[in-house]
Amino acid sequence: MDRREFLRQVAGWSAGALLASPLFQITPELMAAERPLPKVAIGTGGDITAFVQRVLAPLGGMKAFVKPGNRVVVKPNIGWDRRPEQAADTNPEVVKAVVSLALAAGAKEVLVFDNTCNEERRCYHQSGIKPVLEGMKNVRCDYIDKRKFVPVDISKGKSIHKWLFYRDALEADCYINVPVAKHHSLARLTIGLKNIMGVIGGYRGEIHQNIGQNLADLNTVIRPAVTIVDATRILLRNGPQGGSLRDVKVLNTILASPDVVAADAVATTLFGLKPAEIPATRAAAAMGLGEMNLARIQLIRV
């Protein structure tokens, strides 16, 4: 295989579930040949559903992502019982934009779930992601099935070799990552790295040792064809559950990137910190996962 074929496979691998293969090991040096500066777009709007499509438009829309025909997992962060205006989970709204642009880009089935840390029910109703999906044509918001998780090799992981991962999400045709940008008492903030844990099984515990490696090496098996960063309501103290009102602050602000590190950089300067501060985000930039360097990404406003 010459490299202008490698490059063309890495390139369709990454619209979907990437599965570390021996037959193509992925080194930073070639993932950082050829790359050009990663895009991120940003921007502040208060009707979400117009202002998603239009942080998308300067990356190609969502049709540069979502392909018809394709099966599409939609993955926010569902993971605490908490109200939207508490900013623990993904905004309800986000979401529902973000399910709706992908079946207007021709999806099949829109798939949205999480790995909930409190009661699978209470997180899913309680954060207004259900409901507001509720009676959407192909579209499925199910909670999760433990029978559903498969062991994975992680064959470039440094500290994680084998975990269990949803089958669902390493099926998914395109698979788009929608976390919402708060605190984190041990990964210091938790964005569109550490929203891979939604995804895995197993006893989530051992992944905390270690966090920002273990995210990383995660990240190697699962690739978002693009993150969007939900910061309409970040929290800044205390996550990454939450409770107060007080320690969440109104942005009104979304961005969106198909290069996950990019994302994370760019969002991590909303909490007045430097993208190097955040171990997963140094790790994962390491391993070629994607650029923190804020210079060397193409910042477009909206």
Given for the second form:
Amino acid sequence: MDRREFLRQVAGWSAGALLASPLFQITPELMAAERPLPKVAIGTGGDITAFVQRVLAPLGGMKAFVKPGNRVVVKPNIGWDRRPEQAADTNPEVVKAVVSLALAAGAKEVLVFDNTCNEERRCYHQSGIKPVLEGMKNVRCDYIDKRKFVPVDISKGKSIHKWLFYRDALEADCYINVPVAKHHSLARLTIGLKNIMGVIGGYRGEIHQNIGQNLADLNTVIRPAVTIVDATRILLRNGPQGGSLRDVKVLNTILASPDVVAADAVATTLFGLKPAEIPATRAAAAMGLGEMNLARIQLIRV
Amino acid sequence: MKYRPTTRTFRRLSQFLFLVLFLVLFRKTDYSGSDTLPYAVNLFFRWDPLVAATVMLAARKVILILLPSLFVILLTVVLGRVFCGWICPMGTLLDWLDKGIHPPEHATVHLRKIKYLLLIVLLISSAFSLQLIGFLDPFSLLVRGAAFSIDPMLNWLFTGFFDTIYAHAPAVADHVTEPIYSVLKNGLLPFRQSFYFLSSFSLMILIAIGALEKLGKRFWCRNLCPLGALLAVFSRWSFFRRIPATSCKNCPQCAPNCRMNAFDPDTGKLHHEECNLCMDCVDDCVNQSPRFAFTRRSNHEPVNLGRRAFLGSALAGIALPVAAKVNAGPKTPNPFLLRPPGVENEEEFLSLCVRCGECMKVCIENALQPCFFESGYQGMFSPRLVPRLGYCEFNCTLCGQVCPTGAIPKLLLQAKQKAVIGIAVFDVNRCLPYANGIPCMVCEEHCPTSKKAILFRDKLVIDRKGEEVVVKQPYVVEDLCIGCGICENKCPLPGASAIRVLTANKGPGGNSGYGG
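Form predicted in complex with its partner chain, following the form predicted alone:
Shown next: the complete complex, the earlier chain at its head.
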């Protein structure tokens, strides 16, 4: 092989490697015409681990979602450099409870992460989530690795058709959505559907220009096995990051549902709002991602 | 043969350990999961007597955190310039460099006095509040070179190598490379890739100091280093000295090999204040053994700077601050020159800042950047906030913690969260809700003050299709905005942000314009 041939081959190979970016094709799930009413379990108070367990019980418990040997992603909201009592991030005790229940159900490994808005080390520590998971076996609370964002075609998207998603979230055997319920000036509220912002990359600011439909589109790609809404403390004003304890209301409430839209719809009522007032809930329900009509949701109080 | 450690062994060990200390403190100059830094990462500046002297002269007060410098002075008064020979990481690096560079043996001694003249200029001008130490302090030069260029360069090379394998090599390779990468990331490499203005310039300064070794061993230390000059002054009183105080006649050993060129080329007498006590002359002696011992001070020749040179440097020390006073720059302040949180007065800040680079190294958002000519030549390498690169993290107080002189005040979190850096101003010609009638609220969402400094007004506008729509238009609440710059940083517009932080008016004397 002479030099010219060598250079030609190098050029050819590297071009091939560059062009062959990984592509995840998400097949549209079957849309059943007749669906059973989605269940939402809701409860208040008590020791958090037992409490989360109690809320999950009517849905079949954690074992209904996590199978032995599964690689589980627990996705809290760790977006902001705020302390737990400021209610801008998911309550670390709730995260810990969900992680331990997933491990108890036989998960091989549990990954906890979020693409943060403030500096990631500050968010992970200040939120209390990284410290609370410290020392737990088979649990990884790593910072986002920018190399793991892969482009995904959003075939069902109405407003966005391609975006970068985090590979660990796409590859999870079981994806557990653990949002905190809080006020948001543009999206009105941020709960389960908006929590997907933490597994996407790219210029996330652009999502806000048509936020309801964009969030619904993103939610066609990743469908949580179960959404566990942390409403132990909710942020009523100055969301999504708050900062003042005056804006926080202690509810000691947790609710859970396999249907993220139904979970959001019920959580919305905690703020005295109607599900249809939240653009993302409306758009997601219109796309058939779940049920937002409270009359058609089977609410189980525990 | 049995191994016998010589003085050289101990000296090299000491140099190595202090270099390691320097590097460890450099790496620890970072957020570690706790709001306060557990180590005195700025130690090298706090025991630097040149920093203490110029800063206290400029501030006209005693600055307590700089008192460790008394230790170095005491050390020098007792033992001489051991700091230069056994501790200083710049000296250590130059000694190592010499193994490859092979400096000439017979170097000139005439340039020696330059360091004293530079010291005089630095001290006198600092007494008139012009702080020029950043151009010449060895630790400032080292930390800046390491922080702005060498450290980011190493990270760029390593991550580039491992990322390429991760992206393009078969997955099997990851099993080998990724564990190595994670070990590197957890200990040796910085947490993230940072970027700095003046990265090349800072590197070139270090390269130039290294290249000067081609003119003679420890060229920087012998001829230029003003810290060395200051220690040389104190070492005149020291009583730990070489005996005898001359080199032996006709022996080619000590004098030509002396790394500080401390022996007079004509008389062979030792200029004790030049000696950095490396003691190679003891180890390498083939003749009658010289030794170092506590001894009475022998009368030795005074350092003769020359009256003209002395007066000239003193005059320069006076003239430079006066020239700075009549500089038009401060009369037309740069509206984008944002100083770190807590800095109130630009002039006072520049007189206290020693350009050590610690704040820019520690800034977790890579937001603090070195000035070039934005605040005149005298402000070069002083820190400024560049929000489009990084914003000031609301709950972070690290820059005030690492500042060795108090130029950036060490504020408690509550005070820091009220410290006004600047004020955000919308560019309504570009901001989406104003210019295009498109809803966008990224700036408001990120605004960290607990009563938000960015609010909305509903406004009926005509959008691009010519239709009337109600859109939320953001505006800044001036009393609440602290100018942290997260809005400018996160604005989703390409290129320049549609909201920019401008310098805030900080009372009389702080600004120009009407009445100023």
